[in-house]
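Read the single chain below, which is given as structure tokens and is the form predicted on its own.
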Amino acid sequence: MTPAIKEKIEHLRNTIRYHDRRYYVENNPEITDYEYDKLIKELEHLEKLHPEYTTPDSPTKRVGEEPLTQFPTVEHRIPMLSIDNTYSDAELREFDQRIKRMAGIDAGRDIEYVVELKIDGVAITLWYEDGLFARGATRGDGFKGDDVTANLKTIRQISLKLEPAHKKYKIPRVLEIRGEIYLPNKEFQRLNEEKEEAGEPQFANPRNAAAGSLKLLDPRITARRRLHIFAYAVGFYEGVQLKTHMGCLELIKEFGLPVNPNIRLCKNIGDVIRYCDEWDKRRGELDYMVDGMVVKINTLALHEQLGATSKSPRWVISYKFHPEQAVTKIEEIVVQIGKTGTLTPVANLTPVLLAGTTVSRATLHNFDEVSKKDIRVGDHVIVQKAGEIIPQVVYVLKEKRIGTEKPFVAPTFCPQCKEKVSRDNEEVYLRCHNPLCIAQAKRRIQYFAIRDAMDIEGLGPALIEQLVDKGFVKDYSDIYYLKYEDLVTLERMGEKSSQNLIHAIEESKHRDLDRLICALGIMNVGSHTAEVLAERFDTLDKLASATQEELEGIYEIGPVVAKSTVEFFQNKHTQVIIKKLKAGGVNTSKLVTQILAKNLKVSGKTFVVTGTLQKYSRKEAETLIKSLGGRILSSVSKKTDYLVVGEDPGSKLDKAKELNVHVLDENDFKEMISCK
């Protein structure tokens, strides 16, 4: 019996590793998320019953159960040196000539180069011994870095066990793989939306978010950040022969780690320059940030011959793209109050065209940043999009000052409720702690009504402003006591729109528990965490009475979320609101949802959803597809059967047309899912 169990456990591990590779590396999944989760749960169950067969490379060991206390230091066997930068074609040609002089190569001969996108992320090293992932570390100072093994294990693109795909290579005794950890733009936007939902300051750019996620002491939180990796080099190795950099990349791909697909082998520096210029124009097509190109000599023997300076290898150089910037003027600085009381300074700008869009507002992050950069009302400033996504002020053009500019002083009182504001512990952020602050109430009500929460159509920011200002609503529980007579008297609220809103409010009473938990606005609890909590506690009362210890025992729930959840439900103001929600008829239990029969047109097909749909949120559309037997992909490929498009679909629509993927608008999609 025992050998059979051991064999079954190993078979499950190999099956899961295979599907990890298909999904996370090859972007070509073969099974649904539900089927994958069943495999993981079965393996977890068997390992719990037979702990003697547990191994550190098991797919169930990606996320540790306990936070770390600190990061040990790791010394790099081969230093992770920085790369010299260039900013022009002429400097690239000068690099080529310098290499030839140093290597004794005739100036007229060509050198083969490998050109790669320079991912704007965090450099790391992965150390494998006999094929097993032993440790991973950050670059640090180039000679020593932090051991972030526990956090790197949460990234499913990183193999815990090297397994050649086609048996072309034997497993080396030691193999060090180097790569760049990054956060895709869509994940960066998701994280910032969750930050905003939780009333926390947003990340400045994807690189900062990736770096911060790697340095979290709780791997469970890192796991929720959905970090990605592109491997780009082999460092130290024993037991394998390598002659070219392209050969190194082939080895890495063979062992199941992702290598960026936009790599080109160039026969000379002219080809290098043309490829760099091509991507300078195309970088906006990518779902991740790049800040240039990396140019490497292909032949490893030349790497050895050329060596390195104390700072940089001589055989590689980066070609940096110039960020798109614009000059504008700060018309005023306003303070935005989040739903949990966080005060954020925001600059209102003279509108200016930047990276294809008109920018009129820019985050100033926090008041320390305003002071550090000496940003004043009336200043002319340079703005750029952080990671080409969020507009931010880079620096002030102080030479343009004429003496009328006004310094901005951080508030000591909330601009809305006039209560004193303060910093929490070591935070740089000011916060208003008044639970009755009207500005917070407006933001909480807005959030309560959004599509991913209670989805109350017609209850937008302008109407909420009126409802709160006129005293009809003080908190979101009051929504369920609104009357038609209250609404019809308001500006831009006629009979029809008032009736529609009353109907939408009534419909929202029947949302499932996870939607309500999300809508409550608990600090650090977004839509995903709400789903986790609703799965564990099937009523709001059970969640409200849970202890911090109980909450921390749930997979994916760390001490920060547990603490803020307990504090939220212990608050007397919260308890009053929940009583009013119940009395107003709002569902506070997990609904037993009927599993839909598989739709013959959807079942077994792969879908990508992009753009803004009118009837569904993207998440709702994807959940519906899964419930009908379909599979969801994150990007368009030859394996995609359908692309569902809403407004502003972006580059995915172009890709679908290029690959002849069938495109569905929202009406086509609704018709498809209604058919059996």
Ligand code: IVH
The other form holds:
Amino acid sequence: MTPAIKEKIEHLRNTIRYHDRRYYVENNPEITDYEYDKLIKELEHLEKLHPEYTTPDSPTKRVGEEPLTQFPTVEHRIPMLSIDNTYSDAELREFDQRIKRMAGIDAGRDIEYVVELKIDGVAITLWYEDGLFARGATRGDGFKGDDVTANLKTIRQISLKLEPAHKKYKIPRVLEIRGEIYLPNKEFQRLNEEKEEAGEPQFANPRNAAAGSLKLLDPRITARRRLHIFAYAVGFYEGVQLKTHMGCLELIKEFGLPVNPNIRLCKNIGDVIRYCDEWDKRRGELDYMVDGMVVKINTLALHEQLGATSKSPRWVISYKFHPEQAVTKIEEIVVQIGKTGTLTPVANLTPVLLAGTTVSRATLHNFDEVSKKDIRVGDHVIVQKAGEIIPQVVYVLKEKRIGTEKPFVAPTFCPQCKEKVSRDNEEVYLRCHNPLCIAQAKRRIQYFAIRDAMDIEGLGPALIEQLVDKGFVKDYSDIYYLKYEDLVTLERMGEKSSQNLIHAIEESKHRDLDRLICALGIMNVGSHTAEVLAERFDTLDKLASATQEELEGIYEIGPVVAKSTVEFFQNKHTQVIIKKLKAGGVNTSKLVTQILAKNLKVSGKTFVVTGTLQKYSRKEAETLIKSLGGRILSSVSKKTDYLVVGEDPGSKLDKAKELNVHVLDENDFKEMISCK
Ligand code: IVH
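Would you generate the structure of this protein in the form predicted together with the ligand, following the form predicted on its own above?
In what comes next, the whole complex appears, and the chain from above leads the way.
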């Protein structure tokens, strides 16, 4: 092969990397997107013609081809701890004093700090070996995280290969770079608009959107989310000398990863406080979310000396901003009906930008709150986001009233079913007690399908609205009787999405007992309580016949939960619904006991599924295996126990033969899973 081609390929790669850096890191592109795409296409073309010159760090290798089935776990070489919070100038001064005491530094002397924005995203770590991006992971529990390398590779700001901008820098043997993945506000808004159009649930804030995008199993979708990164620290390193935190940031920048530009080296704590106060006021200027500042001691030797508590290092502290507030107007007050019939007043607002997101609704909690704060339609109010997703109305600007504002009267009838409503036991909430109320049914179905419950992908609020209104579904058990022919007639439901939904519903039949208990929507029983109940009762029937005393006897279950659980199962409607769920094929027992009783062949074994099966989709086969206690791997290795093959299995079959892995065709597989 001509070396000229190799050189040409290398040259193209370097050119693309150069433009990536101009565009993504320096924010200063030299060429148009069109010209850039042409370079990529040319490189792809040459690599196809000369596969022998393909390298894993090529800019064409950012997006993998195959979705994963799960993320492998990686252990962090150095734990990824969290940071202690402070909320005031005084607390920052205390921090400074404490450090000096611990490090034996004279109270009057100054310590140098590096002050950074605290980016509100998802913490990740990038591991480079000999300059090549080897692995990236989420923080997880601080000690172990998920290996999300494939998704991180799709982020163009992350160098696949470290290249110093100046020759004097050597590539370290190992360099672990830590940082925050975030979604700029603009991208967040774009993503939510797309979701709205598709009738899918929207992300509550940019952080959730970033976290969700990073945890997608299909990197091709992650690639479209346009995630960004700011690197803010060096973790483990070998083959390089570092003395200060500023030096670490310089090194990261030198190697082409973006470091936030608003970083300041402060000569003492007074400087730190001034800089924090400055950003408390200015954060609205940013195109991404920040929730405070991070204050770090500059000298690394002091980091060593101070060490860490079990939760956080002693050399760093964060300063949390005051919750952001904005003025807007109440356009309308509407009443929402929850899954247990609770009526909640919600304000529709003139849209306003608050802490980086556009806000158009605020919860008013309950009707007493509305009258206590004297909130009227047409009022100008202060809204605030204090960490939670839904903003709240803090107070009314009464001086802005012009006399046309309308006081709000709490409803006496359910706005949906027109039944009389009444106060609940604690006298705080109004509740509609009609078990047939359509609004409640919709909320219950919605809840049934969410991720923590039956996790039925594609069954979102807009679709449920249609299904109930058209009479296809009255309660959540009807979901299991839906037919493809029903679904395709609905708005925004094509053939593909109808098929996908049918699959998702089918798959949800194999959920474990705790998920089902959670999904039922028993008052006061969320996912944690559902786990506790499933732990104690192996089947839904056993739980349904438990007495109040029996339930109260369980650690963590109090009289309130016990009462609502007993009442739930005594209800005639519930009993009918549960019968229908069972008849529809929904699993109602704990899967672990099923495994022990039924399927010792699958439990604990590892499987790879490949090719087209007749009876199941690949995903169904995998869910089945998982529900019987087996584990799914994405590729064949020595650790694989079985390869399940359908038609056109491809290279995985060759690999399995080579490694002597057991191969099962569809019939063998069916026999295995039905084996009692
Ligand atoms: S330093 C132990 N710097 O805040 C210190 N963290 O609550 C290592 N974060 O998990 C982190 N911006 O995800 C550091 N400039 C910054 C940061 C930052 C955001 C996040 C990070 C961490 C969390 C701690």
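Given the structure is predicted, the values throughout are model-derived calculations rather than measurements. Residue numbers count along the first chain shown, from 1. In this text, rigid core is short for the largest set of C-alphas that superpose within 1.5 Å between two forms.
Item to check | Core-superposed C-alpha of Asp475 shifting 2 Å or more between these two forms | outcome: Indeed, Asp475 is displaced by 2 Å or more.
Checklist entry - So with the core overlaid, does the Cα of Leu624 end up 2 Å or more away between these two forms? => result The answer is yes, as the C-alpha of Leu624 shifts between these two forms by 2 Å or more after core alignment.
Next on the checklist: For a quick test of reading the superposition: does Arg173 move by 2 Å or more at the CA between these two forms, rigid core aligned?
Outcome noted: No, the C-alpha moves less than 2 Å.
Checklist entry - With both forms fitted on the core, how large is the C-alpha shift of Cys417 between these two forms in Å? => result After core superposition, the C-alpha of Cys417 moves 14.5 Å between these two forms.
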